[in-house]
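Shown here is one chain on its own, the form predicted alone, set out as structure tokens.
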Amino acid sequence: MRTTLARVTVLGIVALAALTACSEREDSSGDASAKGFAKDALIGVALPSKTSENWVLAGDLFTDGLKEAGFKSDVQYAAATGTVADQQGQIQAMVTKGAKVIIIGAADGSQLSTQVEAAQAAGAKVIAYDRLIKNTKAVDYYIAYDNFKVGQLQGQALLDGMKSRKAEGPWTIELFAGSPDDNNSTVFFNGAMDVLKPKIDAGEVVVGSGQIEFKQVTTDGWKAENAQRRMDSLMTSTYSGSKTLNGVLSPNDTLARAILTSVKGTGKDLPIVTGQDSEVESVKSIMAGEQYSTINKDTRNLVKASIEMVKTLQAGEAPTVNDEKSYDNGQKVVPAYLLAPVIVTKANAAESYANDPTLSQLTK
């Protein structure tokens, strides 16, 4: 893991340096090039509801980072419920205000085509942040962590955790996925099933409820209460009596904690439960030996890379991308810049969060 982390860090530094180098190729007078725009231009950032810590942090980082870079910013969240209508209106307002780049963490990536097409028609660049915007050609770039890899890491962590408690299968598991209106939910699930499905087919892993299809295991709105309600139902219908649950695939930390709360309510032994986002309460849970794993997708690095992309566009240059094949949104393959995720368990948490001023304090 130490070698992997070092490699991720080096790659991240090299890639960000490339982005920065592009951004510095401006003329000495400070005027934007023919294809760029003014250094103090308005940059819009449209984010979904504040349902997890990483979205809250992202908004703060964009506000501060864009200001530091010399831009004006308009950072907006959809309403508490993350309604698409709110975000549609916010994006349209950014277009009206003359934003030169609009960065969008989609509330529902399949319902923003009209707004991003209006943005492109007005001359703005559109960057899909963390979640792919679908069914339109009016998306210039996608920036995110490698979400298929996230799923693969979660699937492998689930297997590793269960093996650490019981060396040989079969192991009994349940599957959870994110909200069906978030494109990433499918990507996470498919990545995890890339690892788990061969084990299921071989009989080494058994899904106790038989609920194995994505549409059977989604969690509307990524809401904890929806995950807990489904887990309560599974514990009653499938795991009453002496039947043992060895593991649960959870796509993020918020849902992982809800799943653990449900199991605690039955008095049964806690299963291995995965997660994502390195939320404070989940890191505490990992260190306490409850939640097994999370994913380190440092929001600071993702926002920093996004702002470097804006600076490059301001200079009239093409931003660095590292994947031009994988992200087909139904109308085009969107050029992507992907950062590398890292799996975190109790064993490597101190190393993983050594440079995080908050999380590093939790691992001592």
Contents of the next structure:
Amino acid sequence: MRTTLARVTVLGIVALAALTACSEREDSSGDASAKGFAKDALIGVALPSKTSENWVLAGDLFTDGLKEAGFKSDVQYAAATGTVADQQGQIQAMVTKGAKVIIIGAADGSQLSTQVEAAQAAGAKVIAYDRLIKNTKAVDYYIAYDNFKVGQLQGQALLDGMKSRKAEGPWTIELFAGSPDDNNSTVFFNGAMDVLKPKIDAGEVVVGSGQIEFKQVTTDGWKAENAQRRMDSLMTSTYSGSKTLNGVLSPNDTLARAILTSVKGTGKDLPIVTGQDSEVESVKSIMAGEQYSTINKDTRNLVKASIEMVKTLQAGEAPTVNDEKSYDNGQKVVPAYLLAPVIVTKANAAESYANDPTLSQLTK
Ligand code: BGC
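Form predicted alone already given; the form predicted together with ligand BGC follows:
Below: every chain and molecule of the assembly, starting with the one above.
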């Protein structure tokens, strides 16, 4: 019943939840709450290393929010090096301590099957947070901003930004993707290419270096220095002469700033550069007219929605999902609850961050 419930759409949830409540009351055990767990149960949160500000924020928000909801929590980050083994050990320890739900922002989404299978075998629910966990059936839910949409918004922003500087194409660009061990990197890239590829095929947009395949443009570990190194070498190999670089697809803010630093070092005009995460330094850069765009994926809302999911599971009910087709992890299509990302440029920054006490200060 639980599995069936997880697969229905949002609209059907309310009706079916009521139905479940009835059948649970008629259950021979006579105890509907037996299907949930204690209100002060331990909830584990395993996050990757702090490769961007959103992870730092998420950890603090989970610690406070789970406490406020009455749960015990164990919030851990993977170390900056030895990340995978570190996170595997942390999840295993959460299982041993009897966590009832384990929320995981995967360091490497394809290397956690042993740990999440152990979690499920011990009766815990597993929620993949922000990044999908791959190649295992032992993932109950996925909660994230709509990653494909993030990519589409980035692709469109790149085109819009370039057009605002030079009305007619062709425009010359370079492509960057995130770390290949993060499932999101492919989804962001595919979303962006959904918008850019038709323009490339039509000759309106030209990838100057010719490096157009995902595997040619990834950035190991989402590390700024890796993006900067690749940009430095592109500037030397492709743009040392008179060729103009109009735009760079950057998958997040940390990499966007590294790319801008690299171009600044050459003294050439700055291209349109996209981003993601609404990091403080990037919002400043956007307001200063350097980075062109970012994405607002308010971490507060994602953590809040995750804690709501935990509360629903505690009550023995089926959490709301709104996508049951997009996130095939190789073993199952993971029922997902997706939030909508928002593109931010200088033009709508004040409006986009109006509710954010830190970022609203930067857009005045
Ligand atoms: C997240 C991005 C983040 C990146 C690097 C991705 O999985 O979705 O928001 O920029 O990881 O930390």
